[in-house]
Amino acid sequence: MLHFAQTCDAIAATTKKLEKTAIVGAYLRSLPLDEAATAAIFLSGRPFPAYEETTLQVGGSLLWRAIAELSGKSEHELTVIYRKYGDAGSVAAEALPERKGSSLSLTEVQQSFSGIATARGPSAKAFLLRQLLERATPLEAKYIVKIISGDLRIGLKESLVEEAIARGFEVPLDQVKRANMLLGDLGESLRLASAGKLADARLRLFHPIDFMLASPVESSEEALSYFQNASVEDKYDGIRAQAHISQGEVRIFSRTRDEITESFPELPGALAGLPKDAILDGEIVAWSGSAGAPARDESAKQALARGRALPFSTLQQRLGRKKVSAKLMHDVPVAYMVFDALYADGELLLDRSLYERAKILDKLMMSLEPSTAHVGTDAFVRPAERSSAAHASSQALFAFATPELPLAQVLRTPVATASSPEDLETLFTSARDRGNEGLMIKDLDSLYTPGRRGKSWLKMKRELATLDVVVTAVEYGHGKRIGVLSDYTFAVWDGDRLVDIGKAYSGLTDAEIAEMTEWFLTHKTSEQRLRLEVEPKIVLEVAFNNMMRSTRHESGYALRFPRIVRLRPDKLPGDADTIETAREIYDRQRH
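Structural coordinates of the indicated chain alone, per the form predicted on its own:
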């Protein structure tokens, strides 16, 4: 473990990408194969392979207490160290006492991680954590804590570890990347690389693949400057979701690759009828047309006509819940809008064109086998768009209900094509009229490129809303923002008092953040560890995607994806927006 920690220090000491990969490649090559596989996983910042989805469930407070107990230092002393470095691992390195020699191996650390993961309750986990740290030198403890907290912070992304494996074992980088994507295991990818068998890697179902991402465009003209053969869909205001289906088992993953099946218990039943193994890509939305069962002769076109996607603020009530009540499922019904197929019947489809994948998806949607459900199909061309839609895919509706679960719908996203800016403008206006965010514009000839944001998929959205707000509290940042106050909590007026409505940390320049840090330090009203309450005198303009109901803030609202547009020194605090403005924006979204 000491060799690993020293290697991490060497990696952190250089900013040059080639030097980092050379250090990692040589280090991995110097180790026995089992230790090299473990080291590759640790260097990605994880205690376990990604596909295992095992978590240590060790939070910052537990780590903090363990370091405090073993170091004997006070809360104030540890806080001073934290402000100096900005991460718990570096606190451990400076605070923990020196130990003679090192007896920890990478394998033993991995075994300790497994024990902590399976231990039940904070007390049992804390005991095992202390045992591990007691055996470690301060330098080893530094990186053990960093791995536990998921904050390795040595300038080494997973992609660089892949490059290092390719370099160390003299194999093609694209093969290493593909193997790791399919397996979700850098250690196993390293083993295959060492044996020259990377081509043997096969997709591991129920391990999420990175999502293909879209780039924003400002206009229809810009969109069609990248490609002419455009497939066009509505951009829904929900959450991206990847569904893995195999022999009746269904698991759903978010864009962050977290499993979210439990938040939508009615959807697995609607997808389990698929007779072939598959991975689908789509968007989960709150859906106004899911409350009643469809008629036997109802087509997907009719289902779409009688329903619509609701704002994200409605769907938010369903997110992050371990248990979803039947009442909540009835109050906030959902639909899964499917727009792509990544895997079907034993074949990985990433290297097929969107046009080919769309045809396969249409067949998959038609093959759903409902029991108490209904499937309808219809060539779907929105009447207002007939002149601009040269093609429309066959649409499928699958609706599922049981006595215990309300109706859930799986819908093939309606698709049109456009070949001129005028076509796109017509489609954009229609999408907005339906209450959706805008358009997704895709190159029909494009392959599915996981994790990449190129120009093959484009998004054209409505303008962001903005608010003028007053900063009420600030926090110290992380990483390159160690030592500066960069996380701002802000508020709007509710009568004669300020009520918090959000928090943002992006948008200002480093120079602006440094200047504001000086101001906030001289205008603080109270301080608690890393958070300072400040005099409410600084006005910001913040942009956001939409407004949500929230109990997290005193205002009763929260902003989705807030970011700072600019400082407003030209405005007094009294010029900031009010809770009435926030309420108007929220109400406008709902209509």
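Go ahead and give the structure of the form predicted in complex with adenosine monophosphate (AMP), now that the form predicted on its own is out.
Chain alone follows, minus partners and molecules.
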């Protein structure tokens, strides 16, 4: 473990990516295979491989207490140290007593993590945690604590560990990435790399694959400048969801790869009817018939014809809940708008074109309810021919109800084609008329590229553009907001660094501001009169009228009339936009 910790310090000491991967590659190569596999997982900031469901369930306060007990330091002393580094691992390194030599191996740390994960209750976990930290030198404890907190903070993203494996074992990077994507296990990917068997990696169902992402476009002309064969769908305002279905078992994962099946108890039943194993990609939306949930004797088609997706704010009531009451399911019914198939009947579809995937998806959806009228990719229709009635009937639908559960719906997202900016404008207007955010414009010839934001999927919304940004500092407001942290400074990514791009103080509700104030107060890293620097964890979507060059912020840009559109709890800090995207928006608006 000491060697691991020293390596992490060395990685932190350089900002150069190439140097980081060289250090990690050589380190992994130097270890026996089992330890190298464990180290690869730890280096990604995780105690267990991504696909495993095991979690330690050790929160900040448990860690804090263990460090306090073992160091004998007072709360105040520890807080002073924390202010200096803003990270519990560094507190452990500075506060814990020196030990003679180190005897802790990576395998022992891994076993101890497994023990903590299976121990029941905080006191059993605290006991095992103390036992582990008691054996560690301060430097080792620093990284044990960081792994437990889920972030090493040494500027080493999972993708760099993949690069290091490719380098260390002299294998192609795309093969390592693919194996890790399919397995969700850097350790197993490393083993395959070392045996020259990366091609043997097979998909693990029920482990979420990264989502394909979209780039913003400003105009119909721009959208059509990237590719010829455009498939166009409404952009629904809900949450992205990947459904894994196998032999009647269904699990649903969010964009942050968390399992959210529990939040939508009415969906698995609807999907379990698929006769084949599948992974589907789509958006869960709040759904409304004219009077709430569809009646039980109403045909699926009728329900759909009078239904529409509701704004995100309605869906919000359904999010983050462990238990969902029948009343809530009835009051806020949901639909799963499916737009892609990543896997079907034993075949991984990522390397098939969207055109082919869409056909496979159409067939799958038909098998859910063969009697439902269905117009899929065979019926790509010109926008002008698409009345709203045609729109309603062009969806395959499966509805499922039991006496206990309200009706849930799984709908095939309707698709159209567009070959001119006018086509797109017409589609855009009707999407907005249906209450949706705008359009998603996708290249029919493109493959599914997990985790990548390319120009194969484009999103067109009404705002000039919005940026997803990370909050870096907060300030107390004025007037009635004097007691709450309501002014947010936010940043975009410039490589591994966050650079501030703006500040906004409107857009959230009072309840949201109160909730965020509480969060910021417990996650501040430093405090200066009315301003707190905070852990960069909260993602916001901000809109603005235009973008200017400015020296006020580190990014070199400033936003004119920035406003917070909404909190984005469905996004991780790493999902926020980059300075390149900001630059593109700036450049585009000048033309």
